[in-house]
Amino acid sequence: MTMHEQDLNFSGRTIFVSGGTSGINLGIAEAFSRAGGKLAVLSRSQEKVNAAVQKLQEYGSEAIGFSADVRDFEAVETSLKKAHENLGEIDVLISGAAGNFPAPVLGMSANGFKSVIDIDLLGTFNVLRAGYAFLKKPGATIINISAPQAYVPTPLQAHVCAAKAGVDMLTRVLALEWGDQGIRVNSIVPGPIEGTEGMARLAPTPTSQAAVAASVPMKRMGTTTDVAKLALVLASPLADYINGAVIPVDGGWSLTGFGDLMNKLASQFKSSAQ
């Protein structure tokens, strides 16, 4: 085993993934499972939890799951406590639950805006705040899953822009507050990732998907594996001195801005209040 292979071996380590039953977050959970980690996943759907746990166990790793809404602090705390009781101290805590729907500000209700804020931002706070008690100290790593909308003003995405900007700032604040306890906190910012629910909502047709891919400097959408590889590195000794970073995995997409593209795609979306 080479040095890097040893660094990326998570045997005996516990990884908790909020939102870890589909899309990017499931891809991350699978990567840690293949690397030998013990996995706990959380999402609202018990059916998705069961399917994800079965899939993770197929890699030969220990895996458990919980059904809870990240907006419910007590439910999140209970899930984290059970994960700790069954799998031990949490080495890697990943907060990735998110909500989204495309709509202009005048086409969304106050409740629709609040829903995304509560899932993305409050949900991240709940996972991190509740998870603190169960983290390995020193040595734990926290990874928040953000979005380019956090720093690229994006039509039809005011709610996500506000929520994810908050997530990135929370990442930086906790990197300051918890760094002296040996806890590193970073954000991963996936760009357009193929095969995900979020991308299906923002680019629901083959034509719109082709337009998105063409707008990326690397001329392709990313994959869940692209994101998972960075998660593995950030959680490993290879990143021991990386703390408070907000790192895009987007093929350079955010460098282009993408507001014009979203405006062009806007005609696909209904402007009725959500």
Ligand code: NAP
Given for the second form:
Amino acid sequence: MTMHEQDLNFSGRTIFVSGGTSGINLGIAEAFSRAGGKLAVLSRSQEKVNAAVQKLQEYGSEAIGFSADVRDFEAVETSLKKAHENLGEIDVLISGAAGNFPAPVLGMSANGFKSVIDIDLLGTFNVLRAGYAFLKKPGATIINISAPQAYVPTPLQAHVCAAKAGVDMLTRVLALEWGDQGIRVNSIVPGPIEGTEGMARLAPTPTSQAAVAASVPMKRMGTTTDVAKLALVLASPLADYINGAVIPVDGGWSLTGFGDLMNKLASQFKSSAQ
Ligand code: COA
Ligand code: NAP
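Would you mind generating the form predicted in complex with the named molecule now that we have the form predicted alone?
Expanding to the full complex; the earlier chain stays at the top.
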């Protein structure tokens, strides 16, 4: 088998990223831009959309953006249709829009729970359901951005745990339903990624951020580039036979879950047993 530099060249390809105006998703959009792709990004804030489009255009790539809420199917569909009209068939469709706040179940209203389910899970359904019509068939790749909460039960994160577990199930079911049309569907599961809104919400102080970094086997948080590299590979011919996979990019964090914390507690168990 020969691998070619060409494999990671996205010239002439169209990439659509929901939530692609900040953090991890913008990092992914930037990586595809630098690899020659044509980018479309969507999020609610027109200001963020404008700033992201300007940044992506600075890499010399074609880029357009849409202000829309992923909870609104028609708005999502209209944006995808316009992206298709302007940039051609969509080669890579990425669902990354999400919301999060830390709260125990008893500290969140039904509407609080629903807001995260609606953005993360229904929003992913909307992007994929509306996006299907505009995908290149065969050949398109779908990437859903999941989170460790999808399989690590996490206090204060019931809404995110439920939503992202659902996102990964959508990945698997659509891998089955759309595989025969040459569409691959996979999830990327980022670990704790430095400098992002998500981490700022869950670990708001330098001390808590240091504790999170220390709990990763590689003893550092990830970067948006770490995640973007996996997205490039998954969307490339190098991943031609990867379908329905849920892949962590987390320095090994998901191997231990709360194992590191248990390591710290281990000394107490020993002393009580002796
Ligand atoms: N604790 C408990 N409940 C909270 C909360 C918190 N910290 N923050 C919001 N809520 C509740 C609100 O009180 C509201 O419920 P209510 O109507 O019963 O009072 C519900 O969540 C929806 O809040 P609202 O601000 O109207 O929703 P929104 O749709 O404008 O925003 C959020 C959605 C809440 C997820 C908001 O944080 C957001 O837009 N996040 C996007 C950015 C982000 O989270 N980035 C990290 C990505 S992982
Ligand atoms: P972020 O910068 O807040 O990214 C969220 C994006 O989604 C923003 O562009 C936001 O823009 C958009 N968005 C939010 N609600 C939306 C809605 N209703 N409709 C349309 N767009 C919406 O956060 P991040 O931390 O980089 O997270 C990005 C992704 O990575 C999320 O899927 C998250 O679950 C996942 N993740 C993050 C981490 C981490 O360490 N940060 C770890 C694991 C997984 P607007 O505000 O303009 O709408």
